[in-house]
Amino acid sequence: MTWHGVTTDPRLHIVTGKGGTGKTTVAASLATALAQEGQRVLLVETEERQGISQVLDVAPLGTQEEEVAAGLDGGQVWGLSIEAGAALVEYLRLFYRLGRAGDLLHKMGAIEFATTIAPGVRDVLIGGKIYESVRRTTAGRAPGRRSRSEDPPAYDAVVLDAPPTGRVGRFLDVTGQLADLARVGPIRHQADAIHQLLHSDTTLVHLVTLLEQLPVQETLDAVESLTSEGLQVGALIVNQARDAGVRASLDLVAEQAPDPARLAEQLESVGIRTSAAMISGLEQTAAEAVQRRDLEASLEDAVVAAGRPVLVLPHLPEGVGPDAVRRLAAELAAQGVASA
């Protein structure tokens, strides 16, 4: 499969970006685009912010998977909020057969204590739940049936709304975080399995940015850092880009400097009373808009120069919501995101 210029067969899509770039909206849009006819996509959040539920306008997500949206072509999008405490209880049940004792530890506050005093364990537990979601098969969904390697996956893709770029490196470095904490045992074994998944062709890390200096610089730094760690960077997604019509208008302004006398005449012809101060202010606004256009162009060139596929999503003045998610999903699909 070629995923927008990346020759691989990805099933885990990790979406990150500087805070404020719209990564949660992009993650929801990506999941919607990937949910083709007859397919199931799991959309996961890890920071307990309920950002996905707000974007999709659904009830707050819990620790049990539930359907939250329909894909563009009739597929299903399921949602999940991974909570470290619940993940640890599940882990204790699987590896130590604690059963109901795990729930008791949770009520006593022991789980919160453990995940706070050893934050590396928290990320391994969250990563373990993601690992299980990627590896689970349709047989694993049925009570009493064990998964087999030849069974089809429970989810055709898993999209992770990951921590921002400033923290995503540490979040993905599950083995390094446990180097001194757990050298052997089930936790270390789980960390190594997660590490292998994250560094395989199954996983792509997508970075969301705006055409602003700080987000672009953080994106470029993240590309270099993630690549050096052996993680496969997928697409660089430029969010909230200017409308093509606005760009064309700014190009025209840049090519033809405004004539103050003609501008005043045109405004007066439609009944707008002008003054020298007004005309001067309009000229200044036009000059600043052209400067902004030039800055965005240079930043876009820098993003392209990073050598990864670039996707561009428009600015939506109507704001964020289910309709906006579907529109952005259609933009992603048109740019080849869901093509085989």
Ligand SMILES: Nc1ncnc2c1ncn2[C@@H]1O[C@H](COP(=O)(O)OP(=O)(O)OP(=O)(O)O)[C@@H](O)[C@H]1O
Second form
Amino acid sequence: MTWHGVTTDPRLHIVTGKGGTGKTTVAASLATALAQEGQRVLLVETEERQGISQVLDVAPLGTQEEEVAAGLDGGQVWGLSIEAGAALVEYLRLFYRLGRAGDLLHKMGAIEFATTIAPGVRDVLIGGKIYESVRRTTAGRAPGRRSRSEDPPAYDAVVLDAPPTGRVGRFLDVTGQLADLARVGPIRHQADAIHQLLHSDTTLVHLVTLLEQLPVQETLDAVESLTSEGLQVGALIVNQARDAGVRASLDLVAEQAPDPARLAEQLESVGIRTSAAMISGLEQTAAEAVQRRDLEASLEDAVVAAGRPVLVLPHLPEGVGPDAVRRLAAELAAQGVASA
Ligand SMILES: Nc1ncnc2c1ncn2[C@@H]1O[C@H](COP(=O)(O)OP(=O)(O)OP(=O)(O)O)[C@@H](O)[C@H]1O
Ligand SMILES: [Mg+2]
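For comparison with the form predicted alone, provide the form predicted together with the ligand.
Every chain and every other molecule in the complex is listed next, the one we just looked at coming first.
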């Protein structure tokens, strides 16, 4: 997908949205859709919530990458739970050759101490690990081999189940968070590299919303603030949308409000005993459903007016699990995701 001219080759997909709108579900579905195109995809979470493993019904994710879905037309999805402490140990190993001493620091609680004292450092560590996964090359996978920029990437795409919109701005502003903490040195250097990646052509921030007032408002606000921070907003994903069939029947009800006498007659004709209270209750329910349809339509207009590509995912009454994720992935593919 060209993401409507945003970029033709997004490598890092950041999925955010108001709490509970479906970020984890959509991130897993997007990763699956990309894998179905034959891509190698890394699906990442950062808050140790184990949301991804629940949605995909696999064992809890750890701090080592593991395959979580295969057989997707040659593509694969790998899962990773990034945890700041483990990222710091890895960092110390890599840059200071600390080896097992890093583990010891972990056991002593020093890592937790360091990351609690400076929350900005926590995000730089998590961002650093994301940066490393995006930039890693296949050659860099082999121990002892340094990767070169011309080597093919280890992952074609990295999909991040990100913190909710309320916190994502801070999470993505690694350099701002470190302003007073580290003006020079390796941490600063790493923050600058992450900043560059996040603001590059290859990174898109997607926003998940429901057709409800607050999530839509939060989405529109986020489009504005992310854009003003110089980040690229990708798609606006309307999740849990009503089934087209239900929409069509509501349109019908809206067009011709049911005549109470005829409604009673029809119900009686199929053996349902009616009462005046029942008929007026039905009329009220229909009126409310039409009102709700109008509200949803105006919210959808507002989402479209934001000028980003809009993707719509249906509400699945059976709930979310691996099968639902595949269905939603197929929906995303049908709407043009991954067909670059
Ligand atoms: N398309 C859908 N159809 C039906 N149920 C859905 C759909 N998408 C999400 N859900 C359900 O809605 C709830 C919230 O989804 P999810 O956990 O993906 O949201 P989230 O934004 O990641 O939440 P949080 O902010 O808590 O991390 C879950 O119970 C999930 O199963
Ligand atoms: Mg979640």
